[in-house]
Amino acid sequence: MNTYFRIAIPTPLRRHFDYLVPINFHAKSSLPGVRIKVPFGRQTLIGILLEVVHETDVPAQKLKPIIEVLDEQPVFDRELLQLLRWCSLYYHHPIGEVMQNALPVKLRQGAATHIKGIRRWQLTSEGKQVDTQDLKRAAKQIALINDLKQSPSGLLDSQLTEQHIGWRPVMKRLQEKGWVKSFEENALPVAKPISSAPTLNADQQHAIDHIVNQFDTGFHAYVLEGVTGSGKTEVYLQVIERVIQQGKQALVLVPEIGLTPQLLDRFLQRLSGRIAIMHSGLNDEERLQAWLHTKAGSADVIIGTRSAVFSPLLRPGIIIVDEEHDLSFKQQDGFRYSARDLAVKRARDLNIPIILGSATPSLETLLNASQGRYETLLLPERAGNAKPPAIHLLDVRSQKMEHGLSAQLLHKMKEHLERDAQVLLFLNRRGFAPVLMCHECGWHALCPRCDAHMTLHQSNSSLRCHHCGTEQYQPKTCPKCKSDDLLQMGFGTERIEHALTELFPQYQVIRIDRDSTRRKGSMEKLLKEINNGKRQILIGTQMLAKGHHFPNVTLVGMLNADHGLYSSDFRASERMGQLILQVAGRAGREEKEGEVLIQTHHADHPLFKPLLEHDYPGFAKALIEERQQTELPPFTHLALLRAEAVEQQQPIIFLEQARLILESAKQDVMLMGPFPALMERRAGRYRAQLLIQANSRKQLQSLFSLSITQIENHKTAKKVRWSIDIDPLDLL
């Protein structure tokens, strides 16, 4: 009987591919979920073994032989293989890409399997008596003796590299002298508790109990929901505490990276097991050695972003989603998943426990929770004795403005200042100015490849796109009239923090973005200077307000909260109200009062009134209302066929030719456009969508059953880059 492999590859073809087996191997020892090397076109490519069969519908003479089994065992068990099955029906995806989204970059590469240990060097004793005086000609040799000296536990490889350039030739020399020692170690950090639990009020107790008593009876969806400082971290803890007693594991998803190092910190201080860290800020055997000791069952708890949903469980126990609202857990390129909703979708495949975690759940969750798939439990008050902020809004309109600061702002900041206390003010705007404009001519700086304007960062001169990375160098004079007088138009984090400087000269400025944060490392530094009180005003973007436990901040402010008022995008109100509430809830976290102050040119919009009185739940159920009646989601499904070219009518012409194939379907479903997308030109390609609305996902699952294949080969998808995307949250 013949034997066949069915392989996922890594291509952008929605099909397996089937491949000959050699004589002489023995295919039942090759499980499916292996890892294979074959030979593809003129390529060698890794994929996933889905099957072993015995038919195949491609003639004998056109199968290629496989090259090599790079795996004993699976990397991906039954369930984690079922999953990404699963993942590849629902959102229309090659099978072969959901793989390898879901692996780490080492394994797509073909590394081996096996854990590491990783590298740390210390001063030996003779070391430790060396006159670095004695070492004049030997700078380098003198700082990497001065920085072992400040760190007696050692320094790892990684922090070595992040400090000094060229430090291995350097090593071996003082290794050589017999000055330093170096060993291996586990490479997860290991929980060890050194501070108790605090005090639990009575909403933090019954969440707790409630939880850990259904453990034995499988999957349950809770939704905690807590106002911002309420202590869901806490109740976080203890149920994990519990998982980790009964030798279970459990999976804890964030939103950001910036949010990892402070959470880990805590759990570190608090649980008793092995963590280990997944996110894009590691390198690429770092994360290979987290993945493995995932999928080997040595990391007790594993915390990480997005793709950490994918991470093989061994002895899973409970997945908490953290800030589930977040637009973060939503994959905007490629492989267009929700880690949010495959995360509710493996606890359910795996029977376990799922806790979605927010101050501000989104309305998917809350209409599940009020339709009884999910249950909800309520963190009403915040943990000890903090009290929520008071939230006024600032009218500014016809007000004189001080670099975006308004007067009753900056008087208020210097009240709290003088107190000892810290400040945070928002500002979604990275960069210095959003725009630079020629007063002479009116020329703007625009972007070369997108419709969009260059963002003036004054730090290095630079103008850049936020939106493709080109940057250029910031003109002196008018590429169009040469006039020297050049406007910087608009405000981001970088002039506020300037500005700030120049009017508090006696305190400490912070600015935390995209751009401070840049360097590995750098978002703890940062952190641990806020904590620590050497800075007294903050100023940053989303990275700063979401999570963050600052307990000396006792005011923040908005310097623009309009931006979700009058929006295209439907769900521009949600989002607005969702960051409002999450950047107050930095304010007055323990004994001191905090304090909101948000300043807006429609003070008397409506939906401002329920945010004004933290009534978040008000807030969410009047827009539940209005989604109900024009019937959009969550009360309808959506999914959004994008399509970009270098030619501008290309993705207009095959998306035109898409919707005569959909409607040939004849599904109960709408379909609107094809249109240009808001910013049509980006990265030098023009971008159009399909938008496509039904009242069940069934009906838009059988849609597409019935459509893909036609769509994939019609003549005008080779001339576009093409994608589905399956509950898109951006419509732009």
Given for the second form:
Amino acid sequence: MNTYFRIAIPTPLRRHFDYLVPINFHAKSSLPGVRIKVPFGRQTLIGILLEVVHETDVPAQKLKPIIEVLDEQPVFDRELLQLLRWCSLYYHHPIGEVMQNALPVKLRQGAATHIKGIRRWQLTSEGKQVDTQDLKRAAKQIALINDLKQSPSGLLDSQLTEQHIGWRPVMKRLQEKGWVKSFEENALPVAKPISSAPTLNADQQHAIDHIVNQFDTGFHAYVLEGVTGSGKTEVYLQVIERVIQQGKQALVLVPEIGLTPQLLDRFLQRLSGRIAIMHSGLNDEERLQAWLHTKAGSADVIIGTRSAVFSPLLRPGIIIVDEEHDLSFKQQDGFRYSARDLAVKRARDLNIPIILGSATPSLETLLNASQGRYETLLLPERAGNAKPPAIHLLDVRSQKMEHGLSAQLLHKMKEHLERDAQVLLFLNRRGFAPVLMCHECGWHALCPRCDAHMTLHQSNSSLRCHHCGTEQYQPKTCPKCKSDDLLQMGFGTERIEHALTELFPQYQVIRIDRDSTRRKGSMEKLLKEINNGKRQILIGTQMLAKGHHFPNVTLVGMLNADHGLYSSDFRASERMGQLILQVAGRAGREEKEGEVLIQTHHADHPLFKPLLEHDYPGFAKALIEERQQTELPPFTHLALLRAEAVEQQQPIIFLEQARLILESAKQDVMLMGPFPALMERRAGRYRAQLLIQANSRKQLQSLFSLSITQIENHKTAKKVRWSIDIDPLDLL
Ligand code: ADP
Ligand code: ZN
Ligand code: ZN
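Having seen the form predicted on its own, I'd like the form predicted together with ligand ADP now, please.
First the chain shown before, then all remaining chains and molecules of the complex.
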């Protein structure tokens, strides 16, 4: 009997590949899920063994032998392997890329699955005796010794790097003097709770009891719908504590910018287990180690962003998705999965509970709850003594504005600042001015590669395209007519920061956006300056809107909320409401009462009304009804076929062919397009799309199962870059 390895190989081809197993090779001992090195064309690639089979369609002369099996134990266990195969079918993405995506980079490259020791530094008994007075001139040595004195269980390299710049040579000197020693451990440090739980309120207690009491009943999806500051995190913490006590693992997914040092500290200070963290800030080795600990079961809690949904779990106990409505759970390129949706699927497969937490759940989740698939647990009030902030609209129509700030807002800011409170302003646009225009001839600074304006960044006198990253010098005169009368139009965070510094010279302004936090560790530094009161006025984008706890902020101003009201994206109003309540959630989180002011040109728009009353359910209900009437998600299901090419016609030509193929599959779906994308040209490529709408996921599924290979093999497909997006969140 012949034996072949069926392997998932990281290529854009939607299929698996069969290989010969060398003679004398114990094929039986190779389990599905191990990594295998194979020849592929002229390259050597690393794939994942899917199955050992005894028949193949590949002609004998084309079959090649594998090169090497890299693992004794599979890197993906059965459950993960099955999940990933399901993903490939559901998202119609090549199986090899799906598998690759779920592996830490180092394992993709062939690294060994070896857990490394973690080094810690401690004072020796001699070191403990050292009188730092005698070291007057060695400030760095003193600082290290003092810090080590505070940490009898030792400090990790990573902790030292955070606190002491250039600590390594200093430590070496201390080691030479015999004052410090290092040792390595193979285990993650066990967190010991250092702060205690607050007394729970009745709603929190009910939510926790309810979840814990049903632990043994297997899969159960809870929507923890709690207004901002209602203590959802507290509920997670206590539920996780019980999961750890049962000897199981908790997987916690948080949005990309939600994984703040503040949140981490809270978990570290309160939980009594071993915590692994997975996010984009880690280097490849750190990521690999966190992954290995998770797989080995030597991590009790795994906290991570989107891709952590693929964490290997040895003793799965619960999955928690915090801020489940957040867009960052959707991968927006390559393998476009929704980590939130997959988390629910995974919990079901694993037969464990899942909590979807949010102050502003997505309409998808709300519909699932109202149809009885998920169970809702409400936290309707803020925890402790904090009260919800009053939200008011500032009708700025025909008002005099100073740098985008209305007189009323400036007046209120003054009031709050004089009471020694902090003020937070929110504007979802970074840079100085979004448009640079010539007053003489009307020239606009446009990106040479995109259908978009260049944003003026004053800090380094540049024009930058926020879509493709193209950067140019800021022109002094109009490139067209040489006039020097160039208008800087509109406002970005950088410009507001300048204006505030002039308007409020006696206060310190701080700006938080992608530009000001680019350097590693800078976000932490800025947050520290906010929380120790050094800065009184905060201006920022999305990054400042979510998850943070600023106890002294009592006034929040939204400089422009109107974008969501009249966008061509049908989800824009849902997002606007979520954003307003999230931003509002930053105000008055402790005893001091908070206030939120929203500048708008559409103060009488009906969608604002429920938001002003913190009535997210009412707001969502209106949107859900509208979606039902207009037959949009979550009542129907979408897929988007995207294509792009340097030649303008190619994407449309390809999508027209794709449309014909899809039509011939004769499924009951609606096809719309192809249309050019709203921003047709981006990064030098023309883009177009074809939208497919169906009444059920099944219909979409069978449509593409019937046609994807034909689309992939069509000759026009070779002239474009194309992709398929199932359940797209971004239609533009
Ligand atoms: P959410 O995650 O819903 O925004 P958090 O869990 O961050 O809310 O809680 C908001 C604040 O209230 C935090 O400072 C938290 O420590 C505090 N808190 C939570 N529960 C209680 C409680 N029962 N009593 C007092 N304070 C609480
Ligand atoms: Zn000009
Ligand atoms: Zn561009």
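These figures come from a predicted structure and were not determined experimentally. Positions refer to the first chain, counted from 1. Each form is matched to the other, and the largest set of C-alpha atoms that superpose within 1.5 Å is called the rigid core.
**Q** Is residue 245 among the residues whose Cα moves by 2 Å or more between the two forms after superposition of the rigid core?
**A** After core superposition, the displacement of the residue 245 C-alpha between the two forms stays below 2 Å, so no.
**Q** When the rigid core is used for the superposition, does residue 657 move between the two forms (threshold: C-alpha shift of 2 Å or more)?
**A** The answer is no, as the C-alpha of residue 657 shifts between the two forms by less than 2 Å after core alignment.
**Q** Taking the rigid core as the superposition reference, indicate whether the CA of residue 404 shifts 2 angstroms or more between the two forms.
**A** False for residue 404: its C-alpha shift is below 2 Å.
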